[in-house]
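Single chain ahead, written as C-alpha cells, the form predicted alone.
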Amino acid sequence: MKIIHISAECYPVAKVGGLADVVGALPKYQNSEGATGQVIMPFYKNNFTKEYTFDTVHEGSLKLGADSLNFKILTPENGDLGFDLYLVDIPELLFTNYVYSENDTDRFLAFQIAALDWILQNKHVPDIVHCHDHHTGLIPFMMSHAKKYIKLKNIPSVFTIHNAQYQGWFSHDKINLLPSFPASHVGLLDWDNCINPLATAIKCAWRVTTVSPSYMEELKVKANGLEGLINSESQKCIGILNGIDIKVWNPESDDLIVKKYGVTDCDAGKKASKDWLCKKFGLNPKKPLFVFIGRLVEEKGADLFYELFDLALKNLDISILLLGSGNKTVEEQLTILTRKYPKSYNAYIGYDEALSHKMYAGGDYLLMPSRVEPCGLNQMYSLRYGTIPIVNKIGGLKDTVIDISKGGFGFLHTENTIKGIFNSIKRATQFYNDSSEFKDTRKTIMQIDHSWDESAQQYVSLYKSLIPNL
C-alpha cells in the first residue's frame, strides 16, 4: 500500500508546530507496519534545503488563473528520513525562508496543484493521498471534481484536522486560480459565503480524522463555525490519538540534552539538566521548576500568563521558566517579569530547538493551559523525559493525562482561569514536596507508551477499509 502525505510542515524539513512532528513521524510508523509512507510538501529556502543537496524527479508547469508558473519535484539525493521526500520547488512563489505569510492562498493553492499534477503523471500512482490542514483542503476536491484530474477519481483521500481555527478562508474572486470544474459543484467550495478549504476538505475526503477522540467530539461543539458541517459529516470521521516518535524524543540517546538517562538513573539525568538550566537562567535549582514550552497565544491560554506568573511567584516557592513567541504585547509583559522576579522567573523569546529538550528534561512540571489543544505533543515529550504535565482538561489532553487525585499522574483543572490553573500549580508543589511520591511519579510516567506504533497501525487500517481488494 503505498501512502502520499501531502503537507505544508514535515520534520525536520520545516517546522512551525506539532502538524510538522506528525507528518515527520507518522509516515516511518507506516513503513515499519509494511506500507510505503511518502510525504510531499513545499520546497522552503531553510536551513535544511541549504545542508542537502537535490535531484529533480520531474519538471512541469502549472496553470493559477491567467499565470503560467514552472515547477520542479525534488528529493534529497542522501536523505535517511524514514521515508520518500519530495519538495515542490516554485520558485515564484514557495522558495522563502518562511512557511506562511499574508500570500498563502495563491502559495498553497500552487503547492496542490503542482502536487497532484506530478501525482497524475507518475507511473505508479497511490493508493491513499492523506491531506493534512487547510493548507492542502482543496485536493479532495479537486482529484473528484477537476476535469484535468479525472483519473485520480477512484484514489481514496483521507484529511486530518490538526487544528479547525484555522480555515485557510478566501473570497470567490480567487475561484478562478482553480483547475476547471462543473459549475454545479461550486457549492461544495462554499461555506459562509466564502471558499473554505477547510470546509471544502470535510465535505470531499473520503474519511476525514482529527488528532484525538475527544477532540472530534469537541468539534461538534465548537469548530469555529464549522459544527453543523461536522456533525451532517460524522458518519466518515473519527479521531486517531497522534503519537511520538520515541527516535528523536528518547532521553536515553538524546544528544541535545546535558545527560542521557533513562528510568533508573532518572533522579541523576534530570538533576544534570535541571541545574544547567538554573544555572544558566539564573534559577534556584532547589525549588520546583515549572516550564512552559510553545507559541505565545490566545489559544494556548498565553494572555494570562502575565498575571498568572506573577500570582505564583508572589505566593509559592518556586521557579518559572518559559520558552516561546508570539503576540508582541504577551512577549513584552513576560520579559518584564524577568526584572520583577530575577531569581525565579525567566524566559527565552523565540525558539530554540535544543533548548526544549534541555526543558522537558530539567523541568519539574509542563505548563499547558491551552484553550484550544486538538491533541498536543508537549503533555507527551514531557511524559517521556519524566516532567509531569498541568493540563486543562481538553481535546488530546484529558486523553493523554489523568489526574494524580484519580491515581494518576498529571494534574488537571476544568476552569481555564488564573485561579484555576494557579491553583494546579499550588497542589504540584505541595506533590513536589513529597519527594518520594514524586520521584516514583517520574519513574511511572517515563514508561508510558506514546509511541506511533498503534496510531500507525490505526491509519493503516482505515485506509484498508477504503481499498476492499488490497
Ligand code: ADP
Contents of the next structure:
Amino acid sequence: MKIIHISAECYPVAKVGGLADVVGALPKYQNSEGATGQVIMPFYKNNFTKEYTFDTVHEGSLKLGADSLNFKILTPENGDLGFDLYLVDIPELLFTNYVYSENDTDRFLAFQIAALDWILQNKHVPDIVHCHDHHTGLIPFMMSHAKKYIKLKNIPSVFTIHNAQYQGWFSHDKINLLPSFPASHVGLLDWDNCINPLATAIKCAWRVTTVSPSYMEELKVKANGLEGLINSESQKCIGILNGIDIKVWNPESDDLIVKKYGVTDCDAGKKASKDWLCKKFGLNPKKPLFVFIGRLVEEKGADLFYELFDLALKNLDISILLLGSGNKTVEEQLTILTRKYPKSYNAYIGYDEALSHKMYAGGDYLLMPSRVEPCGLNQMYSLRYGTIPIVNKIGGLKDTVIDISKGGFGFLHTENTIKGIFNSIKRATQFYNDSSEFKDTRKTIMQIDHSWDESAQQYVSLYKSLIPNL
Ligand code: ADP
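Show the other one: the form predicted together with this ligand, since we just had the form predicted alone.
All chains and molecules follow, beginning with the one already shown.
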C-alpha cells in the first residue's frame, strides 16, 4: 500500500508546530509496518534545504489562472529520514524563509496543483492520498472534480484536521486559479460566501480524521463555524489520537539534553537538565520548576499568562520558565515579568528546538492551559521525559492525562480561568513537597506508551476500509 502525505510542514524539514511532528513521524511508522509512506511538501528557503543536496525527479509547468509557473519536484540525495521525501519547488511562490504568511492563497494553491500534476504523471499512482490541514484542503475536491485529474478520481483521499481554527478562506474572485471543473460543483467550495478549503475537504475527502477522539466530539459543537458541516458528515469522520516519535523524543538517546537518562536514573538525569536551565536563566533549582513551551496565542491560553504568573509567583514558592513566541502584547507582558521576578521567572521569546528538549527534560511540571487542543504533543513529550503535565480538560489533553486525584499522574482543571489554573499549580506545588510520591509519579509517566504503533495501525485499518481489494 502506497500512501502519499501532502502537507505544508514536516519535521525535520520545516516545523511550525505539531503538524510537522505528525507528518514527520507517521510515514516512518507506516514504512515499518510494511506500507510505503511518502511525504510531499513545499521547498522552502531554510536550514534544511541549505544543508541538503537534491535530485530533480520531475520538471513541469503549472497553470495558476492565467499564469504559467515552472516547478520542480526535488528529493534529497543524501540522508535517511525514514521515508521518501519530495519537495515542490516553485521559486516565485514557495521559496521563502517562512512557512506561513498573511497571504498564502496563491502559494498553497500552486503547491496543491503541482503536487497533483506530479502524481498524475507518475507511473505508480498512490493507493491513498492523505492530506493535512487546510493548505491541502482543495486536493480531495480537485481529485474528484477537476477535469484534468479525472484519472485520480478513484484514489481515496483522507483528510486530517490538525487544527480547525485555521480554514484558509479566500474570495470567490480567485476561483479562476483552480483547474477547471464543472460549474455545478462550485457549491462544494463554498462556505459562508467564501471559498473555504477546510470545509471543502470535509465535504469531499473520502474520510476525515481529527488528531484525537475528544477533539472530533468538540468540533461537532464548536468548530469556528463548521460545526453543522461536521455533524452532517459525521458518518465519515473519526478521531485518531496522535502518537509521538519515540526515536526523536527519547531521554535515553536525546543528544539535545544535558545528560541522558532512563527510568532508573531519571532523578539524576532530570536534575542535570534542571540545574543547567536554572543556571542559564537565573532560577533557584530547589524550587519546583514549571515550564511552558508553545505558541503564544489565545488557543494556548497565553492571554492569561501575565496575570496568572504574577499571581502564582507572588503566592507560591516556585519558578516558571517559558519558551514561545506569538502575540506581541503577550510577548511584551511576559518580558515585563522577567524584571518583576528576576530570580523566579524567565522567558525565552523565540523558537528553539534544542532548548525545548532541555525544558521537557529539566522541568518538574509542564503547563498547558489550552482553550483548544486538537491533540497536543507537548504533554506526551513531557510524560516521556518525566515532567508532570498540568492541563485544561479538553481535546487531546483530556484523552491523555488523568488527574492525580483519580489515580492518575497529572493535574487537570475544568475551569480554565486564572483561578482554575492557579489551583492546579498550587496542588502541584504541594505534591512536589511529597518528594517520594512525586519521584514515583515521574517514573510511572516515563513508561506510558504513546508511540505511534497503535495510532499508525488505526490509520492502516482506515485506509484498508477504503481499498478493500488491495
Ligand atoms: P501546536 O501544533 O498547536 O503548536 P502541539 O502541541 O501539537 O501544538 O505541537 C507543538 C510542537 O511545537 C511541539 O513539538 C513543541 O515542542 C514545539 N514548539 C512550539 N513552540 C516552540 C518554541 N518556541 N520552540 C521550540 N519548540 C516549540
